[in-house]
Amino acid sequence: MKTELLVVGGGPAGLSGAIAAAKSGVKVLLIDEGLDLGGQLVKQTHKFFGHQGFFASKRGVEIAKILKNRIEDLKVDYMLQTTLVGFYEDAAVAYSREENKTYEIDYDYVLLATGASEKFLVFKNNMLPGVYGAGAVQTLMNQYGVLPGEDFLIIGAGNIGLIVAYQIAQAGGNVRAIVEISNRAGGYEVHANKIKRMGIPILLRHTIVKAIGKDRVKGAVIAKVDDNFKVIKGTEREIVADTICLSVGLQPSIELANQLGVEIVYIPELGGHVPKRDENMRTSKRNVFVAGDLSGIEEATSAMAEGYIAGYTIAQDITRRDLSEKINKYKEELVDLRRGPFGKKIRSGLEKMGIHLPSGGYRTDLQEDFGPSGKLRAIMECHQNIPCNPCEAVCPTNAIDMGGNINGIPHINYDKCVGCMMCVMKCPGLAIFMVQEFDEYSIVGIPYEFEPLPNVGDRVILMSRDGEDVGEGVIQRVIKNRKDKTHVVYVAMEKGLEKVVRHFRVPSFEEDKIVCRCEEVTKKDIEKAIAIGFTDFEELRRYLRIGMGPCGGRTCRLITMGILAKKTGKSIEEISSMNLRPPSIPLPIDSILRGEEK
């Protein structure tokens, strides 16, 4: 086989690259492993950050969809199911495994877009069945439709560990807790914001001490950890799941660039080793370029960006063009991605190649008026400087603003703002919120993204920030969006509340069965309490005082030691051990002393 331009990843960064040289003139043959185009996109259903030129608020999947349609359109060769296995003098080779057949390859130029893999964490019994990587249960889940377990616990709160954790639960599984070895966490705030207020625990400054099984995972030690990362005995805990979902980083998959005797430098920053390349995303092979995590792990929407300056910087080489109107088009798109917070591990770790980039020059100062009472208008909860912007694109009065930078806080001119909305669906972050006061009452409009969605009249339990239960609320109104599937569901509450509320959940019938009637424990509670480490009886019962009322646990003990064995796994028999202490019944403190009397 013989193409001008060899794309290997059928990625974001691999098929921009792609579409870049072949709109350019360039025969291009791209090459990807998978079922289909896209890469990662594939398994990605929540909506991405950037601006509208990136696809912002669109989800992965339906970005691989106009990707691959373009290259379709544009004529472009590519082959699935198939590695490119090996560089050679001669030619490269690739294996398809739909055929099991190898093909020789004869190229002018190669961009590499491999990617990245996932980082493995050493703990004991971490081999255990049932251990897995983020990337893995994303794949089982949006590509397959298979829930690898019940329940999970997530090692990482990096964004892509917090995303997997909230698609879990949009999948019905119930992710016990998020342990995250750092004192934050490291992914976009409201991504984190998004889990809290499902009642998710984020465990900061805490690891994993080890798995805990036979013949599959059955639980997790856990513990804290000091100023070293080391872990603090006597801080162990259990935390019951069936699934420990690793999300600790992802490194550039460099194989491929070394065969081709590209210079490889190690650079933490970037994610450790990475072919050493220009601002054109040229490697010190001239006819070899990498784009996408390949050349540093970052976000997709700066993958594509660095495949398109790829493409078309190989497009001029080859069709000997001016293309330097759209490659610095896209560099300074990059600049732009990078200039704030969460740009600066990626700048520092350019500059170590050489190529410096700007910082700063957004909006930093948090909005204060948050509207005049009594009206409908939209509350923006992003405090935090991320690149993305669909909320100012998208708003029909152009009342948001982002201060003149796509990093910067969005403000809101409530002069402008009408109600309409359209920034609560498209906002990626779920981060805005409609409020209304009223006399007797208020309302607030909740982005919501799981089925089956809640009907007029629902009564539902109101959840804090934190995802504390702050009240009983009414479902109002439910405003479908069947076009991205971020739906907005109003809640009538308490008045004041309002300033708290930011999620709901409606009550199954499972949870508001009263387990210990006299001190009116539901079954829920237990389960919570389980889940958070307390898997011993005595625990369990100091804890949320079952069986301490009049009956001295006669109605309760045994039903709760029956859940207790189902969330743990172990038998009845194992968990009975308990202390039965007098009095059997509650004395009246007057009893006692009458009884002193002679």
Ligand SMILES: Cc1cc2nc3c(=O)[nH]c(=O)nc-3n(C[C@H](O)[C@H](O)[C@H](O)COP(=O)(O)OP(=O)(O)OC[C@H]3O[C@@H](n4cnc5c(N)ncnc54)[C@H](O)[C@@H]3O)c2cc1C
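Positions refer to the first chain, counted from 1. Whichever C-alpha set is largest while still superposing within 1.5 Å between the two forms counts as the rigid core. For clarity, every value in this text was computed on a predicted model and none was experimentally measured. First, how it differs from the form predicted in complex with the ligand.
After superposition on the rigid core, the Cα atom of residue 141 is displaced by less than 2 Å between the two forms. Residue displacement note: residue 27 has its CA displaced by under 2 Å between the two forms (rigid core superposed).
Residue 43: CA moves less than 2 Å between the two forms after rigid-core fitting.
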The other form holds:
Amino acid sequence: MKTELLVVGGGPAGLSGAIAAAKSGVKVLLIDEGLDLGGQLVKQTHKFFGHQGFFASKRGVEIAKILKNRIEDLKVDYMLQTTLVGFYEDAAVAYSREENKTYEIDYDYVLLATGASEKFLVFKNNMLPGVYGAGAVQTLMNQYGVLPGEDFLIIGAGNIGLIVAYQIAQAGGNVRAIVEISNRAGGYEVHANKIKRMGIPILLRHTIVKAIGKDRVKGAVIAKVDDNFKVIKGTEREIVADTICLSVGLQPSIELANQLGVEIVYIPELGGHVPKRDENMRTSKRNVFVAGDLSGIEEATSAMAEGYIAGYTIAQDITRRDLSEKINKYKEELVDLRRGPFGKKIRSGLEKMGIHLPSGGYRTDLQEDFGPSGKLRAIMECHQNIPCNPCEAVCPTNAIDMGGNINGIPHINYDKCVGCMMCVMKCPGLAIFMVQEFDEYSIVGIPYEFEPLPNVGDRVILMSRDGEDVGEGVIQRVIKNRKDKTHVVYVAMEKGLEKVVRHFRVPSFEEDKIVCRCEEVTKKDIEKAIAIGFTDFEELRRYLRIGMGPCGGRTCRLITMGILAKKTGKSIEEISSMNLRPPSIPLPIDSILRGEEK
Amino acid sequence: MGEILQRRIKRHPILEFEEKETITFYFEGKPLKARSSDTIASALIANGIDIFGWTENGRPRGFFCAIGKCSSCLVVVDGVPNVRACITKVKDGMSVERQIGRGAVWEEKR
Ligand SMILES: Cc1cc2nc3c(=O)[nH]c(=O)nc-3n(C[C@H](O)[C@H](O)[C@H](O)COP(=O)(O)OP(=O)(O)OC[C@H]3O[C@@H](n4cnc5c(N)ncnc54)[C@H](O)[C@@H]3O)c2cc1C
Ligand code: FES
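Having seen the form predicted on its own, the form predicted in complex with the ligand:
To see the whole picture, the full complex is given below, headed by that same chain.
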């Protein structure tokens, strides 16, 4: 096979590179080992930050489709389920799994966009099935519709950990906790807030010590750490979970770049070993380019921009046409994407390659005014400088502005806000709420992406920003958003609560779930008993008669201990020092007497 | 069998999944159902199978990255070892076996 440009990797970077080059008249062959084009995008069900030019507020899965369509419209040749296995002399060798056949590819230029792989973490029993990469769990649930467990523990509160936790909840799984070794969640505050308001604990300064289980994960021991990230003895405790998701970072997949002999440098800010490249994504070899996570762990938006820059630069080389206008446009995009606080790491990483990027130049002050009480209006809880502006773009009355730069904190002009809630539905961070106060009560409109949607009139439990239950409310209106799928649910509540309520949950059967069938003890009974001070399994047993029925505690013991462990934070080992008294099943007295006779 | 239903996502607020499990494949000789969109890995997990093989030292192994990067998910497919279960589509009639170490089939089990 012969091509002018060989693109390895069909994620956002590779696709954009292929699009740019093909549009400029270059013959392109794209190779990806996955089942479909899109790379990581095919599993991302959340809406992306950014601006319209880079599909802001669209979900990753939709972006993958758009890019794929462009590739097809441009008639770019691509091969799926095909791995580029090696570069030899002047030909590349690809292996197609479907055909069980290798291909030799003759190329003039190559764009490597192989992405990154998830880092592993060292702890005891980390090999057990049930310890998975967070991205792997995301792939399984969002691409194939399979949830590999019921109770999940997430390690790492960066964006991936936070996003995957939220998506597990959307798929119907329980997220027990997110464990984070540093003293703050590294991901965007808006992503962390979505988790917090659901009542999922983010345990800061904690780490995983070991996974529990013989053939597969049954739980984990976690512990607090000191300033040097060392486990503090005596703080270990168990969490019941069947799946442990590791989201402790990504590392660029540099194998092919290395084979091609381009210069590789070690820059921790970019994710470790990365190919050295210039502003046009050209490596130390004239005809070898890189883009996306391979050139530094970042985001899909920057991966696309880098892909375009590489694609147009290659096309400029091959066609000898001046494409600098297009190239510069995407360079400017990158400057803006990386200007803010979250671009700091990338900026200092690139500085080490001799690429200097400016910072600052956007609004940082938060809006103090929450608008006139009594008016139906949007409340924006977007407090970090994220390069993102769909709220400003969608507002029909121009009430919202970013202060002149996409990285600015959004402010809203309450004279202009008409309460249309378009921004609530668009905000990728689900960080905008509607509020209105009446004489007797208040309402809060909450962006909601869970199944099933509640019905008008349903009683719900109101939850605060921190996920605490703060009272009961009634569903007042449900605005369905069939296209974007971020619905707005209005809940009526006691006046004053509108300042704290940001989520709700449907009590469903959770509250009258029977734990002990023999004595008809419910989950709520147990939680109440724990709340009033019965914090030991034996005490609970005597107080509620749980486990004292004919089954001898077979059905309820573990569940009770799980609830106890969750509520008290004690380890199951600690709790398990119970005394299981004989007999284990009720025996007829005469059978015992007969036995004594012998 | 109850577990199979549990692990397939039934309702999702954003996505829609194909419903039908139309494919039959064989895992260690036992017939199992899968969807035509499944990889071997997703089909095994959906069927409640988390152990894909064993290391040479007898440690159970499952998948890890699910995108073909880590080689933790190697299985024996129709007698051929070292197939990455996470990026290989499951096919009707396919025979999948657990792999030990670098390529042997787990004999003891059968
Ligand atoms: C859970 C999660 C959440 C994220 N959230 C966001 C977000 O909200 N916003 C955002 O902008 N970004 C987000 N990102 C980041 C974004 O997905 C990545 O930065 C982006 O996908 C990188 O694009 P890429 O094209 O470099 O790599 P990838 O998307 O990883 O694509 C690489 C492709 O290369 C293929 N490949 C690799 N090696 C070979 C080979 N040898 N032969 C053939 N093919 C090969 C792979 O199969 C893959 O398809 C998230 C990432 C994750 C994991
Ligand atoms: S799970 Fe990593 S290669 Fe399959």
